[in-house]
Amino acid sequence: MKHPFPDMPAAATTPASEISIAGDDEADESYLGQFIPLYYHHNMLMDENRMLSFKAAIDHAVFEGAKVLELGGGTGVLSCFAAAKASNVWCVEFNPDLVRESQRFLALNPHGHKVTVIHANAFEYLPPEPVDIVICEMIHAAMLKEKLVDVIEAFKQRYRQRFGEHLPVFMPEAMVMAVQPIQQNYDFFGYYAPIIQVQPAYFSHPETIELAAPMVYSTLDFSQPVAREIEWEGAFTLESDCVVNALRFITKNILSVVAEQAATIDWFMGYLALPLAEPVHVKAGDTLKVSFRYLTGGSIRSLENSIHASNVTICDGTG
C-alpha cells in the first residue's frame, strides 16, 4: 500500500450539529473492553507496531518523576513502560479479571511496584492528585466501538472541576482519519462473501486494488474539545477502470508530538475495509462521490449503513 498520509489531499470535516443513527447506541459487548477475553490481550502484546510505538512515545513523553494515569489499563503493559521514569502511575481497569492479571504481571516486572492498579470505571475515576500524562488506549479503527472520545471528554470535565483548568497531556495526542476507495476481492475459494475486514497496517494487500489516494476526513486533537459527531462528503478521481466495492478507513494515532524535531511518534491501526451495499462501476478519470456520518464509539454497522457512494460523472451525464 502507498504510504497513507504524505501529500494526501485533505478535505474539511463538517461536524453534524445533531446526528441520529439507528443502532448507534445499541448495547455493545466490547463497551470499555470489559468483555474482551484475556487471551485476546496476547495478540495485543504480540503486536510489534503497537508495542514499539507506544513504548517510544512513553519513553519520550514521560519525564523523571512524572505522575501518570492510564485509563483502561488492560494487562498493565503501558503503565509499566511509564513506570520506568514516572514516580507514580495509576492504572484504571474495569474488568476484574484483568485487574487481577495486571497486578500479577506487574509484580513480575521492574518498576511494577510503582503502578497502582485500581478496579474502577474510567468514566468516573479521578486520581488522588494532579497528573502530568493520561494514557488511554481505548482505540478502534475509525474511532468506532471503543469509547475513547467519551472517556477523555468526561475526564476533562471532572478533572477541571477538581484540579483547575490546566489539563495533562493525553496519549494519544491526536488522531488523523482517512478514507480510500478500493476494489476488494471477496471470492473465498469460490464462495463470494463481501465481508467487513481489518487489514494489517504496514503490509501489502494483494487482494486489494487501491483506486485513489486516501483522503483525510477527520482530525481529532485531544488538547481541544472533541465532538463525537463526524460527518463527511468528498470526491475522488478514479485512477483506473474498475468496480468500487469497498471503502478502506485508515486511522493514524499521533501518540506523542516531538516538538524539538518537528516530528510525531505514530501508530497506524489495522485498516478497516467496509463493503459497499451497491458496488459502483467506474472508468479511469471518473469522479466518485462519497459521504458518510457516524458517532465515535458507535457501531461499525452504523457507519456502514450511512455510506453513500456514486459515480458523479455518470450521474451528470458526462461519462
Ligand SMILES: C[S@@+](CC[C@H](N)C(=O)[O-])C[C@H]1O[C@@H](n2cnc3c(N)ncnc32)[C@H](O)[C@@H]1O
Given for the second form:
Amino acid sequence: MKHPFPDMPAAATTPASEISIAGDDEADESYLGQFIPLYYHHNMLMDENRMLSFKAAIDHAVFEGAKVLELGGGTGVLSCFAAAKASNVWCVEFNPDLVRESQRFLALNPHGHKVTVIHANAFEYLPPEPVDIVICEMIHAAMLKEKLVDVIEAFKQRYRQRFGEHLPVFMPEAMVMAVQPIQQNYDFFGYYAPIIQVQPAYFSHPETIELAAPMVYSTLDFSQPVAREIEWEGAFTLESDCVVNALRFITKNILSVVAEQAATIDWFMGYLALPLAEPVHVKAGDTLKVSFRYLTGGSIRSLENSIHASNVTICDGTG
Ligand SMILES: C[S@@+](CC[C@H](N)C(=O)[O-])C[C@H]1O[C@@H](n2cnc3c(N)ncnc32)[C@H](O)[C@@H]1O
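Now that we've seen the form predicted alone, could you pull up the form predicted together with this ligand?
Full complex below, order starting with the chain above.
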C-alpha cells in the first residue's frame, strides 16, 4: 500500500440541493445503515484495528474528571473506555435493543457505573451540562451511509445555543479520504463478478494491483463547519499497461491529535473497492481522469453512479 497521501487539489463543494442522489438511500438505510444488527456489534468489538485505535485515542484525550458525551453508543464500549478517567459519561443510543444490552454490559465492567445510557436520538439530544469531549463512531468507509457529519453539525448548532460558543473536542477530530485506481481480480473460481468489497486495512491484497498512489480528495475538520457535499476531479498518471476496473476509497480517521508529540492517533477503516461500470484500458504514461460527487451519509450506490473514469491521453498518432 502506497502511503502517505500526496498533495492534491482542494475538494470543491456543491450545494446539497443541486446534487442528485441517484441511489437507493431508503433501501440502504434498512440494512447496515442506521440500524446495525446486534450481531454486527460483535464484529465491531472483535475489530482489533478499530478497538485499539479508539482505546488509545480515548486514553489520550479523556482527562481525569472529564465530562464525556458519546453519540451512537452501541454496546457502550467506547463510553466505558472513557469512564476509566471521566467523572461522567452520557451514552446516547436510539436502538432499544442496544440500550438494554449496553446497560447490561456496563454493569459487568469496572467504571460502567459512571456511564448513563440514554435512549434518545443523537440528532436531538443535549447533555444536561457542558461536556469536554464528544465521541461519535457513526462512521462508514468514504463517509457513506452513517450520519456522523450531520449528527455533529446539528449537535454543534444546538450546543452553542444552549451553552455558548466554546465547543467540546470531537472524536474523531478530523478525517482524510483518498482514492486510488486499482486492477481487481473479479474471477471467483471461473465466475466473473465485479462486486463491491471492503478490504481490511494493513493487509496485503494479492488480488489487487495498485495502479497509482492514492490521491486525497477530501479532508474534514470537525472543529470547523463541515459540508456534506463532496465533489472531486483529479488525474492519475498510470505507470504500466493495465485495465483500471475499480476505484479504492481509503478513509483515515484522525481520532486524536497528540500535540505534545506532533502526532495523531488514527484509525484506517477497511478500504472500499468499487468496480467501475466500464473498465478503462490504459498504457504506461497515460492519464486517467476520475471524477465523482456524493453526500456524506448517502448510499454507496449514489457514489457509484456518480463516478466517471476515462483515459484522457491525447493520441499523437505515433502509437
Ligand atoms: C457504528 S455503531 C458504533 C457503536 C459503538 N459506539 C462502538 O463503537 O462500538 C453506531 C451506533 O450508532 C447508533 N445510532 C445510529 N444513529 C443514531 C441516532 N440517530 N441516534 C442514536 N444512536 C444512533 C447505532 O444504533 C449504532 O449502535
